[in-house]
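One chain follows as structure tokens, the form predicted alone.
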Amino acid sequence: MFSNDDFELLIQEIYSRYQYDFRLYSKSSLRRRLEQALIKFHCQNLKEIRMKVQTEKEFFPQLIAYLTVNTTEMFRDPGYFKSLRENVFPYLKTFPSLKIWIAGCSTGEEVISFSILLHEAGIKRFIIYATDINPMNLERAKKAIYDTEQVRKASSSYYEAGGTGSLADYYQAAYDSVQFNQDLLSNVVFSDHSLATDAVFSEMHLISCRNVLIYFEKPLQERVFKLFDESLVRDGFLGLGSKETLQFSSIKNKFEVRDRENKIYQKAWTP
């Protein structure tokens, strides 16, 4: 265990020397972590850790795989891609093109599912917009290589999201990895990004952030919120985790539910 303090000024640390905030993240989550961290990197305390955030310029990057939290899967909840196959796609593809914004997509399978239900969708003029707080979850998106025990699994998730051919069409094994098309990364523009500290994306037809807001506290909650219902366009589509809702926010007025279950919202036109 560790003192407040400590804490404290070792999250103060990180956001004056590298600007990565994480004062309005969850502080019981961010302790489990750190509690992980000072175990893989055989500190003490966070007196050590801090000294070596400091003194030690390789030793930052590391420290961020503790403080995300990067649990993903392919397809992860069917229910919720088989909801956008089935009723949100058919009303995106009246558009001319699409612009689509992965939050917090970690090492890239929602990216990958993501391009596969539009290729199956037979939606061809798109960008998908795919950001991460920690640059080496976004170095592992864009090779798009797993492992294949992931992937078997995965392949069962891609059926119940109503998947219409075989993943494996989507990926050539070597090894105990495969690695995905890259034509399925064609149309992706890889960034890092904060939902704590950094601006919007606009004119966005649909958001998907699923699995990221339960770790933020409500302050930090309200402002991605607001983030997205400035980046989305009339009519335009906001898909969250299975435990995450807008119900209790300041903008839950703004959208309408159009599948509760999936947890996915439309921007309600308002004159």
Ligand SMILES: C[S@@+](CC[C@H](N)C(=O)[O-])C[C@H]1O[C@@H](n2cnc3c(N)ncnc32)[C@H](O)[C@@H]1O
The other form holds:
Amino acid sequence: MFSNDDFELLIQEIYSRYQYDFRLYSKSSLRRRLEQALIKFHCQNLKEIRMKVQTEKEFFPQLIAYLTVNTTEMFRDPGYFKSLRENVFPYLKTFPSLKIWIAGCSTGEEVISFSILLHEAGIKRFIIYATDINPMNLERAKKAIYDTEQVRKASSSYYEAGGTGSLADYYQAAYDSVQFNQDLLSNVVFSDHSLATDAVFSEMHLISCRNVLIYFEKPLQERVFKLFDESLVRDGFLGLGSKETLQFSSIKNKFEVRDRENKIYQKAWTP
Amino acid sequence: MSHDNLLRKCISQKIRVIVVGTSAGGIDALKRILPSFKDSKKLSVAVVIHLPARGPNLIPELFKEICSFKVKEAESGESLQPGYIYFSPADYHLSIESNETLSLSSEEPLNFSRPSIDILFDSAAYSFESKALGILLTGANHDGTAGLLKIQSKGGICLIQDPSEAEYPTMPQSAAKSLSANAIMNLKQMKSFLEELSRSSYE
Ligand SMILES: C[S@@+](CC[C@H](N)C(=O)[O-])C[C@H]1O[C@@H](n2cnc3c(N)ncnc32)[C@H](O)[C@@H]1O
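Show the other one: the form predicted in complex with this ligand, since we just had the form predicted alone.
Okay, now the whole complex, with that chain kicking things off.
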């Protein structure tokens, strides 16, 4: 039901037809996503999926939602956010205006977390660029409506992250979902941007890219690191996921480790 | 299959990776078998043990001291090396890729488990086919059965801890019922089997 050749052909077809480049993604995870897609779209094999990609215009946007791993949560790894608040924000505060890039923002929980922390740190002049390749994720992120149960769990992470108010101050609760205040997104620009194929789009003071690189093979990770290096201003910060590291990358010497455990780096001053 | 026949089968299939899955009672069981791996130029071992999600993973430290293989927590993208035992980090799935690297993922838990034994086994089956050996030990759930079935269907070899000996028999029992495992062994037998396997030389 699952042949390697069909797998490669499908990935190739997606790339040439839609310019979504999954060729350097870790294969195991992608294969599991596709196995789920077979069930969801009632296909017998990957050939059928490929036929649909070729012939049905509406199919691809639905498929893409299945190909990416979207798991996320608010204040994921609270120590990371606490460290940003304590070690990075005081420094960023000295800039007249800030540009922050959240790459691979998924359904927006990380964006809300940042907005809340910036607000509590009294940082007002900033823009957050929140990017992802999955259009459905971006749509959900813009709405900022989340499951009540999920937000309830996030409340303890918010405190662990050093939150100074109450998470409930930032949303309106409805029956089984909550709506975060749209103010939190007023300085946020959501856009479709692929770390695998797109280029630098602005100069950033802080880039947060978490739990995206673990799905990439080494050469693609390397591409992304170069992109981040080019995008960051001198002294700019880079934050990665808890299982991601700059240690084995070619840009490692241009960065200093600010918080090893929480994977926060600062681009070193190079004369 | 007898011990000797199984050993011959492993050698003729040139087993390269050994994937181990366990849950409740797993630390003690792993302490019995992981030290069996002696210096080997061919075997790599990857282990999933269900752990509470948060907090630092102390398991690799625990095993460093008693194993002759090098022990480490797996990192995403690192290459699979012989003579190493890799543990999945808490709260991440671990997979073995066909380009002989390891990868991590925070995909949804599978059957309430992250890391999932099924995911590790399934990836080893796809990437190493008949060169994969899966070992399922004590545990109180059903993780691992589907993964062993996948290893079996790709021609790999499956070992199951004898449920009557297991501290928590549910997991090995579930697997023993569903597949024609190549062998059901108690830990003592498994230990000597793995010692012999890691000592035998094949290309
Ligand atoms: C596991 S989520 C991580 C979300 C969030 N950063 C966090 O840490 O919780 C990974 C996200 O990366 C996105 N992604 C995958 N490939 C990408 C690419 N080439 N460029 C940008 N985003 C990508 C996926 O669509 C998904 O939303």
